[in-house]
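Taking the form predicted alone, here's one chain by itself in structure tokens.
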Amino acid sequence: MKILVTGIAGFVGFYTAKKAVDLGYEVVGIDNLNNYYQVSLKEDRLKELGLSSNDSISDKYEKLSFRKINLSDDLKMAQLFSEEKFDIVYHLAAQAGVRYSIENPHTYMKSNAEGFLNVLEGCRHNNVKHLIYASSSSVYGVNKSVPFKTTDPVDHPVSLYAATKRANELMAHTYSHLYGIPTTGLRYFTVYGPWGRPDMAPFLFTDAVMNDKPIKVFNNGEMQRDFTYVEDIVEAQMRLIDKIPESGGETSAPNTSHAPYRIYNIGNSSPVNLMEFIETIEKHTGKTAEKVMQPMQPGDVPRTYADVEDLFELVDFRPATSLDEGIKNFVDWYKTYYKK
């Protein structure tokens, strides 16, 4: 089978690619290479993968090439669809930042929803077996209920990337319905490892600690986040492949469909205290962070908590790797690749 990830350069989208080909498949990765973070960061990522930063064929998998696009360029994604005819589309791409969605709403609805539309129509057009996507925790805005779960009402979004999020949700929901696109949206509650973004607390606290600068501790500590680490991620959303929803869901519910729509939480389900957060970072990196204690960010939440439950029974894994050993591998990672 063909696959085709988006956002190969980012995150996620990186080690999706990379568990992909180690499986034998056949992949196709596209990003635009954007500067919301450093753009180095990403071409090494792509450089791991034995790819360069521009369309190119790997020196490294067989299987796998990379094409610069940007999604909301509706044309060279049609053509991009027409001419690969994948089977299997993992859309990954997205702009991230629940803050910085504050101050550029523009770009978060160029690229998450106008950009997904296009993916849905290179699914509708190329008759793609399975649409599986990244959503996200934010969509629970400020849900009072713990564990978050996916039949939660989540129409209160606090933030314009949470907005974008459930917006690519109910976009799926209606190819579904019309075209019998089967989709998966996953909701992924605060993915870390290394490789891991340089906006996100595991990368922010461990740089400020390793570099002898304070670090901004919002809503003075008291926060709570079921940390992901990646490699569970990815285990868990590979073995989705043939996983293909089915039309004749529960009608009432609104993770799933009477259309081939499903929608799961893609989690630890063990959230994590910030301050302990802290307290790890500090016992791997061998020194003590200077905090500054903040108020609570304009569209941040206090706290995150999936409910797995339904994913996991499905593809029969649970996520296996501690906190303890999760920020131990990114902070050996940070070290080596920034030479600390």
Ligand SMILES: NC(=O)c1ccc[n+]([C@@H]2O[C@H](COP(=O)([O-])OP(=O)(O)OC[C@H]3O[C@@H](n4cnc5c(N)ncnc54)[C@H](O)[C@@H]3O)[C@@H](O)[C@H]2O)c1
The other form holds:
Amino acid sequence: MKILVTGIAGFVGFYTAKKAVDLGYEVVGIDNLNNYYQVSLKEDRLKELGLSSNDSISDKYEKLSFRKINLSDDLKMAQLFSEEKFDIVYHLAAQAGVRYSIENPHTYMKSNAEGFLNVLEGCRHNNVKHLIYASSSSVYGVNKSVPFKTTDPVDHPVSLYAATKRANELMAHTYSHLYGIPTTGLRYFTVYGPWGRPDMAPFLFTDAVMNDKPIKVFNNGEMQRDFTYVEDIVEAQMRLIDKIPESGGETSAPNTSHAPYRIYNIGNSSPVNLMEFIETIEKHTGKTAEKVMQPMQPGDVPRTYADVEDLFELVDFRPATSLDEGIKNFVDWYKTYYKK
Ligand SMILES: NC(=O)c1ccc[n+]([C@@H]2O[C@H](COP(=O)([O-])OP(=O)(O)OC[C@H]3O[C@@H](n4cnc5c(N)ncnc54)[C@H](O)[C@@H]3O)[C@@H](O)[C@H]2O)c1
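Beyond the form predicted alone, can we have the form predicted together with this ligand?
Whole complex next, starting from this chain.
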């Protein structure tokens, strides 16, 4: 089985590729190594996989290779798919980040909308057996009904990032219907862990606390996030590989269809208050954070909380790493990586 992992130099893509080669699959990873955050961190993730930042074959894993490709380059994407003939696609590359989408809307359309279309076209013309792609809890907008269920309405995104992720789900449905491509969309809930993203709270707060800098606490701390440990995400994701959606599902529900199309939440299902989260970072860094209270940011949502029952039923696994254990692992990694 040959697998494409898009966004292999990214946080979740890196773990996904590693897990897939560990399980014996042949993996090709692509990424454009853009500078949304430190390129050196992306290069180091590739190095950890035995890859260089140009087209390369891993010197650590026999069946792993990397190609530097931009998702929105339709010719190169078409060529990649027709040369490699993938069985499974994990599409994890995207322009992530809610706050950045306020300042840089065009990047989101190029990478997340056009880029996703190129992935769908590649699947359409090359008989891909299962497309598994990253959506996001942000599609729920300011949904007040908790926990968030995949049957809840998701028609009111509050950032362009969320709108592109919801658009991906709709585009996937169209291709599942028109061409019978089995697609599974996964709505991730705040993923964290070692090698995590420098633009996200676990990293930003740890980095500030370790360097004796103040941290910005949005919405005066009145926030809850369903922090989900990266290895839990990857475990659930891998178990989905042969859970190929079939036609003939319930048509009136948003998460299933007459087409081979399914949507699942992947979250810890155990939301944490922002202040408790900060205390956990303080505990593991051994330092006290200087907190600067700030108002709610445009595009942000006060709370995320995943219902994961349908996923659990399907793959017999639910993310469950505690915040305490996960943050400890993250802080240990941070101290080693940044030599603190
Ligand atoms: N981390 C989270 O908490 C979270 C939450 C919800 C959804 N997601 C989604 O999960 C996926 C993985 O997120 P992540 O945290 O690993 O993000 P990440 O930014 O670390 O990884 C994304 C990777 O995609 C690459 N990329 C971006 N645009 C590209 C393009 N046009 N062509 C080629 N490569 C491109 C980037 O260089 C990066 O290495 C994304 O789709 C993201 O939107 C993540």
